[in-house]
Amino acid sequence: MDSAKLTLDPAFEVGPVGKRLFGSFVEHMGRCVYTGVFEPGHPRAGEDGLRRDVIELTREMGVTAVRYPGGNFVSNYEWEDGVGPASERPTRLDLAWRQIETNAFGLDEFMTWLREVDAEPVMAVNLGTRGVKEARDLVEYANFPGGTRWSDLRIKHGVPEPYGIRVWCLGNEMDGPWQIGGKTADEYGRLAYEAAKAMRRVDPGLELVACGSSNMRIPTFGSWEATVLEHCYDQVDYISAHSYYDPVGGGRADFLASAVEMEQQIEGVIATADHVAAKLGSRKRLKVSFDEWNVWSQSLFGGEGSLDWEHAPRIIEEEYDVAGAAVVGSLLITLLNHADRVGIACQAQLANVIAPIRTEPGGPAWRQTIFHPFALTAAHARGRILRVQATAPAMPTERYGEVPVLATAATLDEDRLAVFAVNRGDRPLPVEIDLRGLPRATDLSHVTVADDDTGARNTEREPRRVEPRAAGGAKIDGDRLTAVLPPVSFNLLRARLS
């Protein structure tokens, strides 16, 4: 077989396509903060010290849910110090990452920052070396409307309505020997659960998100997250997973599927969660969080251990070419398969560190070639997610066997169809879409993420070598949609339906 076919039906659906999926994560970490989104002093920043391009690029991204504090930073930090005057915060050594923490920017600025990028705060609290009166209190400070000790004082700081924070993440990779305070499954799954109950108590409309495995390939994955929601699971509404696809820690092929190990890995935590549901005896069902996901050639990476004490430094600041493009659309594009279970989504990071923004202190900002499928994704997909029947032809890999070339979704908002489709073949690939079960298409436009050279990047001196682009030759015959897709591109195809 050497061309792809898809049939659409708009009966089979996997379900709505939820908000919280197009989310990214601003973690204290290398430049993501500091000269990331928060520079006093350059040209393009306010008053208040954040970078105005940034703004606009994450609005224009389509960002609609942003993590923060961390991360690994989370378990090391005290929320009180990133609040009140910054002239009176301290410095203190941010242990995860071996950084010198101003704290001049902290939640005030982050909420601030974030109603100007009209996204929803995902918010982690400290229980690595803090614990739950620490979760309750900074519950207390962003949430209660007023008249106690912590809401007060967040109206001494200038802001007197409650922040309304609805989603709360109870630590981060809590089963990480390199997390600061780090615990068993046991020790997590009590301190989630009495964490849960004290912050449900201060306010009960909470979302709250229980560790789960920091990655797939840990030796304790399944069995972390089985032992900490039979501890936890009826005080939690979402379990988290991780995971980050690594370009040069194997061969070409299994980089390109990438995909089929996030789909394995969502599979595998709904399975144990519904298995941990039916062992108590519970009709509720959790959905997954997973609010870290990227690609990052993390076999490159020394390790804490390799950094210096400093602040703001250039790590991990990867540069993203057009394969690394393909492969963020192949993975968004199996969050939307997984809608129905996955409820969050958070792209690990937002600028600079493994990001789809890049910019320069005093300089520039500019997108990476993973910006562009994450862009495009967040503002075409609406309505309902599609079940796709797809038949393609399979490329060898040595991870993951047999895997087909194409990865693909559909949504269908009234009447716009949308289909996102990543060939992951170094061929073009034909595609035929079967529209029988959908109203006559019309208008139809094919846009690719693609380049001559899957090598290419986006860099300070070259911002637009790799930009989405019209492809030619897609068109509609009755009930068929025809086109063809470039070697390994994520691509996206509309029409109306009328």
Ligand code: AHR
Given for the second form:
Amino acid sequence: MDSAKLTLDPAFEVGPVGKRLFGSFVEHMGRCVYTGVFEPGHPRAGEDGLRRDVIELTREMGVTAVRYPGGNFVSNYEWEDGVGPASERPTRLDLAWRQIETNAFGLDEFMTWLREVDAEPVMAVNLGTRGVKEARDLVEYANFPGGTRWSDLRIKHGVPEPYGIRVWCLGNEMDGPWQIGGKTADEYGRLAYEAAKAMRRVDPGLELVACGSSNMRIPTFGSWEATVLEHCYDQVDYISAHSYYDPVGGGRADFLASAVEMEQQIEGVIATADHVAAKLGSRKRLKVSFDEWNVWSQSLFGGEGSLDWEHAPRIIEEEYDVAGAAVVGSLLITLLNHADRVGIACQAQLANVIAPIRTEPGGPAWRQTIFHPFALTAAHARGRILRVQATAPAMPTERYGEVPVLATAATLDEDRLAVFAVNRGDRPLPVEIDLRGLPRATDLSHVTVADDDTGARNTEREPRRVEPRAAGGAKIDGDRLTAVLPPVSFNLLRARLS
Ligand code: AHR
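I've shown you the form predicted alone. Could you give me the structure of the form predicted in complex with alpha-L-arabinofuranose?
Following is the full complex, with the preceding chain placed first.
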């Protein structure tokens, strides 16, 4: 078989497209904040120091939620340092990335930026060097209307209305030996329970995320989640998952098939959470917050020890190619196909640090290749996600065995059908889409992110080298759609149904 066949039936669906699936992540790391989203004095920055060019690109990307302020950074962070008059804020050592943190940007600047971007916050608290008290104080500062120590401080800082932040991460990657103030699963599970309890007393409307494993290859994957959740299951709504897919750490076919690993991880985390529910006799079901995911050549990173005390250094400024864009597209497809149990997903990170948006200090901002599959999916994945029945040729991989060359998801929003498809293979892939049970299609379009050179990138000198382009040849043939997907490409097929 050298072609693929998809069958779509409106009776079979995964569920609605969750509004938090197109999240991103802003960490105080490298140049994500400083000279990324925030650069006072930049020609495109306002009085508030926020770069309008980055705000515009973030809106264009369709980012719906943003996790902040870390990441490993949060585990040594004192949120009080980042609020109040800028001239009074202390400069601190950030132990996570061996950086000098000026605290010129903090919670209030982040929330101002977020309003401009029109996205929801996913706020992380420090459960590394800090604990219950500081977490509940921060909820009081952010969410309590007024008349108390911390809420009045927010008002004094010029923010009369509470922020009403709903989603909170209880720490970050607390299983990681690299984490400042890392914990055993028992220690963290107890702390997460107590922090959650206190935070909910301040604001009962919170949605809380417990830390799952920091990746699926860590030896404690599975047992960490089980132990942590046995302590705090009743107090949390989500369990987190993180993963980065490395283009240089293994074979090319393994990299192109990275979404297989994301799927295994999601299914493993859900199975573990449901196992704990069964043990506790709980009918409540948790969702996964996949709140760090992306492509990252992590095997080339020398680790924290290779960094020196600098402010806003250029670290892990990954340049993405077309193959990276195809993998990002396939990861988004995997998240869509698991949206019944994945409630939040945040691509890590937003600007400069393993990011879809790159900037130069005092200079331009541009879209990396991976910007495009994200923006196309966020814009067109609407309504209900259909369960796609697909058959496709397989390709051999070392890590995952035989893997279909095609990754695909479909959404239906009233009369608008969108099919997202990645061809992982090195040859053009003809696809036929059987619209059984759906009304007749009209106005078919096919947009692709592809290039004859799958190593092509966007750079400051050539920022538009890789862009989505119309692909010729897509056809409607009765109740079938046909198209050819270029080698190693992300594709969006859209049609109107009448
Ligand atoms: O996104 C970069 C880092 O990767 C984050 O700080 C950490 O949570 C993860 O290990």
